[in-house]
Amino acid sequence: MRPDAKAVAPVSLNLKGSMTAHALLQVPAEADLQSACQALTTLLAEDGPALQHTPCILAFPERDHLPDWLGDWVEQLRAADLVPFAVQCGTEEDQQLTHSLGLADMPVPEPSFRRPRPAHQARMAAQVPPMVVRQQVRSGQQIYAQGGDLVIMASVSAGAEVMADGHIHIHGDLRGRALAGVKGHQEARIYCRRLDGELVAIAGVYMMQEQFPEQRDQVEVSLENDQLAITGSTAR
């Protein structure tokens, strides 16, 4: 080492699992590149600013293989300021195509993922005592109530994430992320005194802050016909 060279302190990298907000962008089986681009233009005309720089998982349901125009589709999305980072695919050939585009491969969800749980599983979940958190959930914290409900007696700060296999009851304000029914329980609910969160989700179906209605007080979030429904009162 030269006398004037500066010593570099050793560092270590921490790789941690985390649930982050992203969009699942599905292209119908009958679509080709031209019709997909036309649909993208319509989508951006309606929600363009809210979608800028949104991370996206690309999905092509009811297809045996990824379309041969996947690379062009990725370029179109990037040109529209979206950020595709992964593709749902099921074959080794599709995985190789995905990797060649610099994207990650993700498994295609099983068709049964969104089905209601059998009655005996629902009874077992009902027997699990709820997890009760009495203090505020602060930014950076992640809390998961496995197998049951989560009850938070205070607020959830921005940057925090709370999850439960069952319902989530927040007696204060929700400013972070709340994900109920994370193992596919479609009857799960999210309740909070005030909704100012970053994201809410039930059984894998999510809604981001830009999509929240004006009714933000005494909120109930439920899953109806594969879409989230938010009911509450308008803040005065």
The other form holds:
Amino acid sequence: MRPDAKAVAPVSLNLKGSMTAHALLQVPAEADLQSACQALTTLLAEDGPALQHTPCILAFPERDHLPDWLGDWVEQLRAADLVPFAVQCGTEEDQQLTHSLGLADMPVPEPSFRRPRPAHQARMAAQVPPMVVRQQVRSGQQIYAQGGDLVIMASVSAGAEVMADGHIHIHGDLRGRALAGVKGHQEARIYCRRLDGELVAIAGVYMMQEQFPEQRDQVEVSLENDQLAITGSTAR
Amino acid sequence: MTRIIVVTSGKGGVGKTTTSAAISMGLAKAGHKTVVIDFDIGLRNLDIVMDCERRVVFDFVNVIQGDARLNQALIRDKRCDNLSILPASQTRDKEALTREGVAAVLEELSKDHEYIICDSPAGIEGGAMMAMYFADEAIVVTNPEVSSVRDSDRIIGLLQSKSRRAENNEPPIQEHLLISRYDPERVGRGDMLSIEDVEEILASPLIGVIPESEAVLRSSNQGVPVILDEDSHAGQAYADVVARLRGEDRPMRFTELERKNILRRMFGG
Ligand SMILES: Nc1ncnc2c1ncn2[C@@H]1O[C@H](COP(=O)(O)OP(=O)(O)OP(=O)(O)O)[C@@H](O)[C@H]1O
Ligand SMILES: [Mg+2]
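Given the form predicted alone above, produce the structure of the same protein in the form predicted together with its partner chain.
The next block holds the full complex; its first chain is the one shown before.
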């Protein structure tokens, strides 16, 4: 035993998984460092105090690689009192770059759910009666209402996927994935009693759980100006 | 009418074999002619929990392949005349169970048994699918943690779509949810899902809650189904499950922290 070892009382460290709140900071594909910094200034002017010391995951959706100005971007964020701690990236190169900045790499959410959108808007086939499912849709199950709406009288489990060419009505909780308007119908909507889902999509535009708003009861999801709008209440 | 009940879970190690042994012993002791079948081909541990491993001469696969007659393979329990065990084989060949072969064995057992309990292997592969295919009822064993609940959800979906009843458009398999290894203290600390959480996620009728209990390991090591340990909470909880299977209405027990325990801990007794 080393002579100084007895001076230190042994402690053990607890390592536990935890899901803490963090922000996902996305930089659009067309942005360069300059325009990203400009946008940051605007964001801080609006929400500055609220954003201070917020842990963030950095994301650069729809790029093949992380931008080479990632390091500068991280510095800018730190200077603005944000706390970047991880970067969404896929390739080994990008992971190395991320690690070299002392940040963790996180997987990019599955892109397979970004379905190619048909060039012209498909029309809703109103003639097809809705498909009605009475039982809970279980993990591993997939249901597709072709040509019309889908009505589910129960909940959709985590790990289940429901799809419709038209609207999706879920009378229970959505804990899995729901994709409405899968043939490109942009007016399609998703309704559910509670949104605890993994992903929602309308006409190929999707949103993952981490981007869902706080209001998740009696939810309506629609597509507005190429973005998903989620409205709901907090009352349960 | 014979009731064929599969004990299944998806996830491994959640307590299927413990449950199969306890339930079949309980039903047999209540006077019902019962047989419990080990579908876990290649692993074989029901016979150890039932303390008959040294009496296995022929097994389920031997019967299916025509190497032995059913009554040569059935082992009568020494403690209870109404109970027989059909052991799994040690051979690694899981493909040995054919649907026709299993159907023939179940049909023959149905002639003189009221209950057939099928102890399913873990997973959702061939063996588990075979164990559930002919079932009338299913006991879905779940531990109160997210991965186990997720797998049970998956299994319930398969029960509803991939069974003989589903394929023939007959009334569906009747599911019973059994929460096992429940520890109210850990639920209180937020380390485990509560009964309400599990019920809400799985939306399936609850047939019982088995507390986490050292008696289970002790019993299985001694080859005694825990239901015979009438002093243990786990044994009593299984007795309640058997009563409910027989149509009795019984309140849930051992689901809340006992005050006595709290006091004992507070005063270090
Ligand atoms: N209520 C309980 N309290 C404490 N331990 C338990 C309880 N139920 C089961 N166990 C223990 O958990 C382990 C797994 O139990 P068991 O063999 O019954 O599970 P299984 O679902 O049949 O596993 P497998 O998927 O491997 O077939 C055993 O060591 C058993 O003693
Ligand atoms: Mg087992």
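In this text, rigid core is short for the largest set of C-alphas that superpose within 1.5 Å between two forms. Since the model is a prediction, treat every value here as computed from it, not as a measurement. Positions refer to the first chain, counted from 1.
S.K.: Do you see a C-alpha shift of 2 Å or more at Q186 between these two forms, with the core held fixed?
M.R.: No, because once the rigid core is superposed, the C-alpha of Q186 moves less than 2 Å between these two forms.
S.K.: Does L103 move appreciably between these two forms, meaning a CA displacement of 2 Å or more on the superposed rigid core?
M.R.: Yes, the C-alpha moves 2 Å or more.
S.K.: Is there a C-alpha shift of 2 Å or more at A39 between these two forms once the rigid core is superposed?
M.R.: Comparing forms between these two forms, the A39 CA shifts at least 2 Å.
S.K.: How many angstrom apart are the two C-alpha positions of E30 between these two forms, if you fit on the rigid core?
M.R.: After core superposition, the C-alpha of E30 moves 7.2 Å between these two forms.
S.K.: If I align on the rigid core, how far apart are the two C-alpha positions of V74 between these two forms? Answer in Å.
M.R.: V74 C-alpha displacement between these two forms, core-aligned: 19.4 Å.
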